[in-house]
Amino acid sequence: MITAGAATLALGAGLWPGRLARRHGPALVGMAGITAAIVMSLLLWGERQDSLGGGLRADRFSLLLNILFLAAAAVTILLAWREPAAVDRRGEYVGLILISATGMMLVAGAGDLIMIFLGIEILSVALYVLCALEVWRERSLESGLKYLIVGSVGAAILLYGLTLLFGATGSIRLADIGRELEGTSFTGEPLVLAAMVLIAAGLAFKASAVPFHMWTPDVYEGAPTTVTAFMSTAVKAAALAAFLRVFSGVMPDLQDDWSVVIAVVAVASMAVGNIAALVQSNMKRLLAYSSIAQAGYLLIGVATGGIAGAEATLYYLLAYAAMTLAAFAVVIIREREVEDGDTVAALTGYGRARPVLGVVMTVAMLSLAGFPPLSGFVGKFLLFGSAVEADLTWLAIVGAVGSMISLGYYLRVVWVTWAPPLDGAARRTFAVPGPVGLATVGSAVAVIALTLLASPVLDACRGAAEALLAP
């Protein structure tokens, strides 16, 4: 309610008289709404409240993810402080970011099938428009159109799967569906099997998991970079939240059947994402393939099931959001300074010209690669450990091999960042606006803080996982 109201006010603020008011008013309104929503989530922490007849629940699982979605939205708004796409469309930009975040929160707190689909559609429709927000740029329009077409196919498949699940169980409530499926198996329930396959495929579209990942590099490259950063973090978190809600939360008794399917998707995502990223020369495409591989790591936690798997997935979602936003923040700053600033070559010597941004990019890349003791290492350690505990040791080994392959492209970015500059391009720098610098440095600090505060963060993740599995 708070974010939806803030979105409406931000849209109205974009119409205020005076260019200065139109430029900064929506962002200030949006940040106020995000702050209020985060405070409300913290106040509700530890409680379980149902609304809309059980269709929407506020528990630790949904509240933890709400904070993640809102933090990603706040960073996205700050990074666009002088974004060309947002200068004259500030109200629409902030409003659509908040509407998309609202959809994500509906997915995380869904108590029935309708709320899951409604949340997915709300977040998706807002992102279709955001991808095409730079209407004067052909690649942006192409990105929005591609995402619309592919997203519509994914939504249709997801809806079909949800419909079959309703037909098989006779209820739209997740709790009732879980009770109905107790003691059953896919072998004896072919309609449930078909429903699960279609639901997994629909959610895999949103998570950029193989074989439904084809749209990701093109859409990420064509969309405004701030929007790409939001998509690669918050949208992936929403998709994984839906995976956990439907599979781990509703049908733990069927885990032996669906965990193998999820594990195969995870292996394919890690293989395709890591190998394809090795040959990318564009940072946005490199991070797109990286996100495909990261979806594979995250799905390890889903495949293992139980509290340990959900806890590891939630912690790694927090770490992944921080390190990915930090990497995209440096790319956003660089592409405003030089032509083709989103290429890997544009970062050559950038760390020597801007040591702070060089350190931010280095922290992000090393954490994404899983270097100890950064939070990316802690997250992968938890994910692989949960796989071993669930007798899926082979999946942990594949994940470790995938991490070693990823060193090839993550360390290449680090090396390029600190290499001697080839020409004067590295010294071509502009002053970074305060809000952009705050979001950039804050993301890198979050990567480190998640390591230093791993114990309390893991306690929160475990509480969220226990709430997910509670009836």
Second form
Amino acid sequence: MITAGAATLALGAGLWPGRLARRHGPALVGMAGITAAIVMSLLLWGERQDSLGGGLRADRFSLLLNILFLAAAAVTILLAWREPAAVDRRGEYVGLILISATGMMLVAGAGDLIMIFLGIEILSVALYVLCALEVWRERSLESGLKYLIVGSVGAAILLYGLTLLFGATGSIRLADIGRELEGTSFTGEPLVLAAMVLIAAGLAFKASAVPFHMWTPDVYEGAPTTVTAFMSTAVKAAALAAFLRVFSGVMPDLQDDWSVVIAVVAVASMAVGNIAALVQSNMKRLLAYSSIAQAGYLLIGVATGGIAGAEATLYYLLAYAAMTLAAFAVVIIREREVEDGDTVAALTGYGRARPVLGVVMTVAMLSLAGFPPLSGFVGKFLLFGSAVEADLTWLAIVGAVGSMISLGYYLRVVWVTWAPPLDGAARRTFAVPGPVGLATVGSAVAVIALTLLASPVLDACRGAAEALLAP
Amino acid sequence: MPWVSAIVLLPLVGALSLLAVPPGGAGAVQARIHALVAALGTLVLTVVLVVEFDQDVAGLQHIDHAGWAEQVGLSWDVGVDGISLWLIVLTSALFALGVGAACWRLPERPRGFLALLLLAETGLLGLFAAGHLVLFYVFWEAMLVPFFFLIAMWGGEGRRRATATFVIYTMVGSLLMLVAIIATAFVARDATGQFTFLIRDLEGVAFTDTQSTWLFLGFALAFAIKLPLWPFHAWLPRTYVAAPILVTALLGAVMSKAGVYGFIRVGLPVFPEGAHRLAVPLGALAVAGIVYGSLLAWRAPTMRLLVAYSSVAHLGFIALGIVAIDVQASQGAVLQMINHGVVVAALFGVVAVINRVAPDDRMDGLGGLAAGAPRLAGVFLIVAMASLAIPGSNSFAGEFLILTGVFRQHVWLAALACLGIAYAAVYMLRMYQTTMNGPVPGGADDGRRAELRGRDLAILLPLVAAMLVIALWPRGIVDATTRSIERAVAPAQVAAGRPADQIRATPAQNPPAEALPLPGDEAEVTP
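Got the form predicted alone; any chance of the form predicted together with its partner chain too?
Up next: the whole complex, starting with the chain shown before.
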């Protein structure tokens, strides 16, 4: 409610007379709303509360993810301080980001099927608009349209699956469905099987997992970069949250049946994402393929099921959000300095010209590649560990092989960042606006902090995982 | 006093403190002070550690334990035993010399260079001190990052390919090692009922032969690449040639010991059956490396390549000593690790001096330097003799121990390995002869330019002194390692069915025979 309210206020603030108010008002309102919502989430921590007749619940699982969504939204708003798309339409921009975050929270806290679908739709509709926000740029419009079409197909498939699940079990409440499916198996229930496959496919669209990933590179490249950053972190987290809610949370007894399907999707995502990323020359496309591969790692945790798997997935989601936002932040800053700033080549020698940003990019890339002791390593360690524990050692080995391939492109970025600058290339650097710098450095600090504070963070993740599996 | 943690973390603190130094010329003096204080402080702490060390204790001493994320078994757990003690001494001493050399003639962007050197030192010290498998992995990988940047940003021609090959080769092995580490903990949990990554708790876990072999293989690949064992060595010559010479010296002298250390710290004690089963294949690879490295060193056109390939051969010797599963051979291997570290550092020191005359490292344009540079010729002769392990030199003791131990277990491997000694004489003497003796193609001036100056002597003389001390008194090192090596090798000796008179320690048993918990029992994790 707070976030939705803040979104409305931000939209209103965007219409305020006076240029200064119109520029900074919405962002300030939005940040205030986000802060309030985070504080509220922390206050609610520990108890479980149901509302809307059980359709929405606030347990540790949803609260932890809420904090993640809100933090990602905050970083996005800060990063968009000078974004061309956001400057003139600050009200719409902030409002839409917050509406999208509201949708994500509905997904994470969903207690019934309708809420899952509503949440996914709310978050998507806002993003369709955001993708096309740079109306003067053809690629941005194209990206919005593409995302709209693919997203609608995904939503339709998801809806179909949810309907079949309702048909098979006679209830829309997740708790009731869970009771209904207790002790059963897919083998005797073709309807449930079909429902599962369709739901997995629909959610895989949102998580950009293979083979439903085709849209990702184009949309990521075309959308305004701040929106891309938000999509690749928060939307993925929301999709994974839905995966965990529906599969681990509702039908733990059927794990033997669905874990293989998800494991296969995970393997395909890691393979396709990592191999395709090797040949990308555009940073946004590279990060898009990297995010497909990362979706594969995350799905390892879903496939292994149980508390350990959910805990690992949640921790890695936090780490992934921090490191991806840090990487995008540097791309965003560079993009404003030179015309083709979103190419890998544009980063040549950037570390020498801008050591702090170079370090941020390096930390992000090394963490994504899983170099210890950064949080990406701890996350992968947990994911592989949960897979080995669940007797899916082969999945862990595939993950390790995927990580090896990923070195090829993550290290290329690190190398380019610190290489000697190209001769004759104008090294244009602009002063980084305070909020953008804050968000950039903050993300990198979060990558490191998640390692140093692994113990309390893991406690929180474990609490969230337990809440997820509680009936 | 948490000695070991202090030793491991002091260089890291030094590296972080360098961030506070202003960049550019203004901070040059401060940067030197920060780096030297950190490196020398670490060395002083290490000396204290040597004094405090009790050589009658077989297991880890001075253990520091702290929580990190104990819910999933991660903790900070470091300590030393006889094997790691001398490697820690080697690391802190050579890095102190290295930082000193870097401070003497500051490279471009000195802050970054010195900070990365110190980070690499922390990585290596942490690796040698780690008593926890995941911590071992963390340091194993973390040390790659500073070396990556040192080579990529300060290296010479071909550095891009060199860094890529270096990091990808090493990571390929080690990511599989990560899975093997996790699998080890879970398999051990099923066998003993306790979930732990502590190496000393995993020693003596009753793995089945198949489990032991596969897990050992997972680790062995990473160790073999880092070592590097033939045919996993392709990264080494490229990296040694492209890196700045100071970094090459540290890579060859210290980092190359990580792989061997892994075999003796983790491989033999934790997976004795696997080690026994794979001992002969690994030994054969080591011998192939000895022969291959020696032959390539013989034909190497540049001094750096020669030293790089000779390293492949020497490291083959050390690896052979470990996989022979023999106390004496392992003692020789540990002694030889220290010897090789000192000798390679000195060799690269000499090469760096000769580089003043021949910046491209090629030997064919050189000759007759001895006439103008008698001091250099003298030092070089001592170092070259030590490298080819002439009787009376420090390397002789190590290679002798290795070969007698290996001879007892695998006659053929020992016989073939002896070829390496013969070849070593050929290539080392060739290098000495082509550079120092004969006609002087570059004129008499060349020799004078190559003569050792005060600062070269400051680096080289401590190394030569260390060689002489070890040559005269190898027992100083060997005695301190005896108990730890007996303990590390014993499980594998039992697995290999060696006669009882060779086995001088009782292998650890986990779970203890008198209190066998059932699989799945929740036992308390020992700190």
